[in-house]
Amino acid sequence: MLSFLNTEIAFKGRSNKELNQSFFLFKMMGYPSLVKYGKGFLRFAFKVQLPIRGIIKKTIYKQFCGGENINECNHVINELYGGYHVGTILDYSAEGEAIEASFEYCKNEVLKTIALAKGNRRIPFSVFKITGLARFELLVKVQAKEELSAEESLEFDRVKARIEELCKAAADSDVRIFMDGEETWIQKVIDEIAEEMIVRYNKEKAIVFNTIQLYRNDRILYLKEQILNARNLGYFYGVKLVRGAYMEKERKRAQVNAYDSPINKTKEETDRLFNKAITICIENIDSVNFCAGTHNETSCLHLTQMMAQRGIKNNDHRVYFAQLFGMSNHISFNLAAEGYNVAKYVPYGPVEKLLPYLIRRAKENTSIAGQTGRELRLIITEKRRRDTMEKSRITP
């Protein structure tokens, strides 16, 4: 029977001292004030080298990511599949850099992670961010229509080609590809070139799996619209399903440019269309290959229920579970002590090139009533079902 509650499925891979420092780290990210003086601090320490990188990768780092490079995260892989049966997206998460050389070096990691995926179980998808292959102003251009420079086209046509190299990689490598969603006024440009993706390389199985984010209040829209060109032209669509990661830049450039905002107005509203997006890919389930990237146990429970009312098996490969590495445990692992498809976004680079990453968590675990509240409930759980075991060990 599956439940969430169920904390000694959750952290049966950690001791005791790690249980104590996931603690402490996530009590640290239930203060606003620290994380919001504590991100300035760490770009300043990092800038005139001060010698924190150990503490860092010791703390933060280990909690959220992987590992430095690939073989770092050799572990993490082999605990998550041999422990508890889910699976490893490599995610090579560097960020802010916007030259051609780090575009190829990107390309280059996202290849590495396809070819050890090949034929290998623990490894499920690869996932790539076109803005680690692009420079972002290049993508604002081309979705507003302006016109590029000669030069510009040429970069473009670069970019095409990185994304066609992964895609046609992960293809002849039977690897399931994520392209991950961005803000919208980039995001257009994006789905067209995941749309092209897609119709090339789904038409045996579903490949290329673009993913839409129900935060927007139009997306819904365009999953119907992409399963029916599926069901048209004879392919199958790859979709992940997220709920959004740019709610308040998205909102304040709409204020600031005076067009209506592309987010929902609540939070109800992006969880209604969440779920109704998973239904309608049960729905569709014989032309839809889709992964719930999703924290919420409301939207996962609503999964599982569309799949036991349709008939489709726990472990049917159409079907996927995620969440990020380092949150959430007690989604993913009692999902896959069930039986059901989970993958863990694993995220890995060299600790400095990471950090817009790191503290993005830091600051999405700020609020005592959402991430990090939950996290200590849990961690709290557990620490009292292992106190109590201890006792009744020891007691005659």
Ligand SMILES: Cc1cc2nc3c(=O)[nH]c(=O)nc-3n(C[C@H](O)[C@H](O)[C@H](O)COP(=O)(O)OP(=O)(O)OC[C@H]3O[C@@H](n4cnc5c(N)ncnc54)[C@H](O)[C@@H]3O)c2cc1C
Contents of the next structure:
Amino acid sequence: MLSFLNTEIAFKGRSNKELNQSFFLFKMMGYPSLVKYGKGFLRFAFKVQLPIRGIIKKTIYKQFCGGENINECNHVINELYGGYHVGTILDYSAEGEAIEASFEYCKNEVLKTIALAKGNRRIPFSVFKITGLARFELLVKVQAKEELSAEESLEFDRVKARIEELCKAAADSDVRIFMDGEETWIQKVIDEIAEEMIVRYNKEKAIVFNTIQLYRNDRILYLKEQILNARNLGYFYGVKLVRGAYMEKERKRAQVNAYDSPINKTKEETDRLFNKAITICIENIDSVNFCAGTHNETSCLHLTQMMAQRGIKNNDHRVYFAQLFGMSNHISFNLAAEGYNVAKYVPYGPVEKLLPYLIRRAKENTSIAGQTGRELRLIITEKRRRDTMEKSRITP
Ligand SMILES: Cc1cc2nc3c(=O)[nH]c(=O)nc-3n(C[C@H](O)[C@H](O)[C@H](O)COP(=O)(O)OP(=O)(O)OC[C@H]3O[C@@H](n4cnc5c(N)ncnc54)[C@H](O)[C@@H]3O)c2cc1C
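Switch from the form predicted alone, shown above, to the form predicted together with this ligand and output its structure.
Everything in the complex follows now, all chains and molecules, and the chain you saw is the first one.
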């Protein structure tokens, strides 16, 4: 029976020492002021080359990242698959300078992840973000339909060529590839390119997956349209469903520029739309392959219930669950133990280049109004369970 309360499975691979380290880390991240000032301190410390790299790598980096390069991620890939039957999605998350050399470097990294994923059931997807391959301001200009200079047009051609190269490599290697979702003021460009790639490469099976963010109030309509197109034109629609990561930024921009925020007014509405999107995908499963990228237990349960109702097997290749490495193992490992397809995003890259990613994770785990965060609560439950076990072994 599926239960997300089973912390024994969730922390099976963690020794008491490792569990205590995670406890300490999440406890620290629980203090909003520590995260707020820690963020500035970290940036400063790296800038003036204080010797903190080692400490970061052994603590927060170890919790949320696989390694500095693909080779360093091998132990994580093996542990996830060998220990739990959970796949890895290698995510080159380095945020570098917005120059052509960085974009080419990033593209080559993603090509390496595709090559490693070929025929490798431990790595069920590859992934990229367009902003890893393109200058953000260029994408903004394209979406706003501003006139591009001759140089910018060539620059945009190179962006499209990089994406084409990645999708083609994925298709040639029979590896599914996610295009991550980003801010609404560049998302239209991402959608248009993704739609083109999906039509081209998803004729026989779903290879290219776009991302739909359900914190947006217009995305159910978009999802339905995309599925209808796939049905009418006879290809498979690939999609990753997420709630969305840029809520504050989106709302702030809408306010500053005096337009209606595209974000739902409440969390409940986002939850409702996310679960509705799951239902729509399941109802159209003959032409949709999808992945629920979420740490929300209710949404994961909703998906398992929908699958059961429709007679879809737990391990049906068309449905995946995904969580981020270092978070929500109680969901990932318990789902996998029941035979569902599960994968973890495993970010990798040099420590200093993953700082923005680490800061986002720290902020996400900061306590709201003094409440204990989700991860910390789970660690405390598991510590108590182990203590009780220990005591019952000692007591005659
Ligand atoms: C495998 C994976 C891949 C991901 N890929 C992407 C990606 O490509 N693009 C992207 O943007 N994000 C991505 N995310 C992040 C994701 O969008 C969420 O930010 C994150 O997972 C938290 O949402 P949740 O579904 O896990 O659940 P919860 O913790 O239940 O939901 C939190 C989310 O609900 C929404 N929310 C919170 N408060 C409100 C409010 N007051 N009003 C309206 N909505 C609210 C926000 O989206 C917030 O992130 C990914 C996450 C995972 C696990």
